[in-house]
Amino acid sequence: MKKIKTGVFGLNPLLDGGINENSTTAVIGGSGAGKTTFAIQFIRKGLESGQEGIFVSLDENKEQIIREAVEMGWEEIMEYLKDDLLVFIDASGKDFSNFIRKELHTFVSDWKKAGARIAIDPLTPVIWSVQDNYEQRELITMLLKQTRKVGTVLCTLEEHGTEGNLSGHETIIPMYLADCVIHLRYKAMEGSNSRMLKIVKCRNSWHSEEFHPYRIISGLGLVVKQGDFGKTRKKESAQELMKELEKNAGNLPKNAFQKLKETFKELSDAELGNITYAELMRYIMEEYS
């Protein structure tokens, strides 16, 4: 299985390298756990890396979702929208299953093997569109396989009932007919929040069974830590890390370099919690390499 980089920093390794090429991914979790955030990192490395991005939006609208990117540090996303590369399809309120029965195979045609990411954000919608099970599973089937046809899929799930347990009855079904499920554990709690990630499952591949801590950091996404899980975090310098990025700048595409300078000069120790400099550094560097 060829593997291809998330575009979220620390994660790959925890996935043997990334996920599979041409394969679906779940990504599961609450209100405000990143799932849009993670679907944008996803495209976006797509993007960076030569491949065309469609992003299908179920619940905002495309202005929204081009919004937090741009808040995200990803000024660049209407340079992709101008050439045509990055294509949205705002569904918001409509009737997507109906897309599904109906258009898919047109789109399909369009684009197969075009070797494209896809996006598809949230998927929730398309569940709650029909009551009957069976018919549930036909329509995820057929949306999963078709558009696996065009490249690789990210899909997201809303995450309701008891939180942490996937066993709401929207999480079910997507979560088996996928290849990989990535689990986004977010709580809220006065004065800090608790964030942790968990790699379900992942077909074909070795992947951490581990629960890891991960931060959403202004202009970098998600972060995730990958060990020591308990150590505090060493007091350093900002310095430290911009030199260790001067240092690396042979080794990073230009734009990028320009961008994560931009990004450690606004960055804060409170933004980063237990993840140290060395570690975001290595993380960059892994997603890169």
Given for the second form:
Amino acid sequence: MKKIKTGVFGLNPLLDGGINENSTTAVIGGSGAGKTTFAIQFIRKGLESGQEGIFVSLDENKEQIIREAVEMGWEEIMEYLKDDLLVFIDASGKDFSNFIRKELHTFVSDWKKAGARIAIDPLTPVIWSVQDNYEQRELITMLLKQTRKVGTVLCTLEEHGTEGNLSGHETIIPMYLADCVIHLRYKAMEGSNSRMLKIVKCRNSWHSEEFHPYRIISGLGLVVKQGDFGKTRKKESAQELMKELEKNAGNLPKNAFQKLKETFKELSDAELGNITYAELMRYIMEEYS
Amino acid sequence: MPRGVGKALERAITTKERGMFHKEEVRDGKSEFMNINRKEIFQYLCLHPCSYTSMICKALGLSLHTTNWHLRRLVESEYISKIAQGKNSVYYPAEMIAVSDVPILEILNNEKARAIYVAIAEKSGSFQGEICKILGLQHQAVIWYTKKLESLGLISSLEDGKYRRYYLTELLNRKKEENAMRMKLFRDWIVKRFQREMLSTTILRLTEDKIVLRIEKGGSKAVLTLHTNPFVTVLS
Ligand SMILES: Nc1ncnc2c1ncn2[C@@H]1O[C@H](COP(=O)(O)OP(=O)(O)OP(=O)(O)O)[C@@H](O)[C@H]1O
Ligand SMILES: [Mg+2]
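I would like to compare: after the form predicted on its own, may I see the structure of the form predicted in complex with the partner chain?
Okay, now the whole complex, with that chain kicking things off.
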């Protein structure tokens, strides 16, 4: 699976290089958490690398989002807009859910593999546009399954209710259905250290499980602090682990030994967290004793 | 790779409305808020009710002439109210603010008064001299504004030796708490008004702090973001 860069500084190593191409990502956060900024960074990164960008706005009107992006220091999006490489679409939840039900299918078959980046900000009004929970689930399933054929999709979700409690059905449904879920926890009433990013899940990929502080900086957008996870994979450490493995080769079935050898070649310290090499070896040997 | 997926999606989503965009704009078919400046003035007044004309000009980068013209229209159509404060007037969205709350919002919209209020919030029991130093304000100004804030019940003071210490009162918090009910009425009022004007109105988003509405008529449309927590936003 090909990884693509998110456009958010500091985030890619936490996702083992970025998000998977043609996947769906949900960014969840309260008001002011930086969802829209995240979405613009994502689109902008794509434009930079030649992917078309589509920004579907269900909330603010497009003029406002464009203005905010320019204020952020991203004037160059005006050029992309002129060339239609970037398109902003204003839609209401109803418009959009009608489109999903009636026209999405045809649209996708026309534009399969267009390789675009698509942001839907926020997805919440689309969910609210239908009453029944079952219908909501069906609608979002259809949306996420289909749009990822056209490109890589990022949708934002409003976090309502109590801080950090992501159990409302308007967040639960898309959280289950998206491939990757990123939570922007923001406590507006607390000081400057109140922004924390956590990757809740990321299918088919290793990812950091820590809370990472982030800031929103003019001209850059979201910048995520990596902590220990930023370090690139250490090949030397795998060497050490390999030595441990060789020592135990005699007590392992041949094919298991081969398989582990392959695995260890790709293993990073970050993946192990605070599990030591010795411990890992012990657990493996226990399995085969 | 064929280009143009974005435009194609735009056409697909907005297809039902497409025909309408090319219609002649019918004059009476439009809303006050289809004009971008007028809309922004109204949105600004929701964020900072009881602002003077000069503040609105400055915040939105509009000329005095333009601002006055739009304010007059909004007053005429009764979307906003105008109330004299000294020799100038302040403006606020009709039905949003109780007349008795006008002086509170008016004073907190003043940059210096607000800075003083915030300074006292940050350090309860501050002396006037301390406030002058922190904010770099003239002593006279601090004396004048603390007096004004105190007379409105936003702050209180206690004598401590030769000087007075200043404290926040519970007034603003109480106003914040009472706000929710009033804003419900305000939202209902504005939605009803739009319906009366035959605008097709969709609520895109509704939170404690704001309501986002889309209005459409005769092929024109506008999205309004109206903040509904004036006693919080006044301090921003
Ligand atoms: N130019 C800027 N420089 C620095 N920080 C900024 C700038 N513009 C916005 N911010 C920060 O980003 C925050 C808003 O980000 P954004 O609009 O992306 O949030 P959101 O999650 O989409 O909010 P909402 O729920 O209102 O849509 C602001 O509260 C501010 O802290
Ligand atoms: Mg937003």
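Rigid core: the largest C-alpha set superposing within 1.5 Å between the two forms. Because the structure is predicted, anything quoted here is derived from the model rather than measured. Residue numbers count along the first chain shown, from 1.
Student: Please check if Thr276 moves between the two forms, taking a CA shift of 2 Å or more relative to the superposed core as movement.
Tutor: Yes; Thr276 is a residue whose C-alpha shifts (by 2 Å or more) between the two forms when the cores are overlaid.
Student: Indicate whether Ser31 shows a C-alpha shift of 2 Å or more between the two forms, with the rigid core used for the fit.
Tutor: Superposed on the core, Ser31 moves its C-alpha less than 2 Å between the two forms.
Student: When the two forms are laid on each other by their rigid core, does Ser49 show a Cα shift of 2 Å or more between the two forms?
Tutor: Superposed on the core, Ser49 moves its C-alpha less than 2 Å between the two forms.
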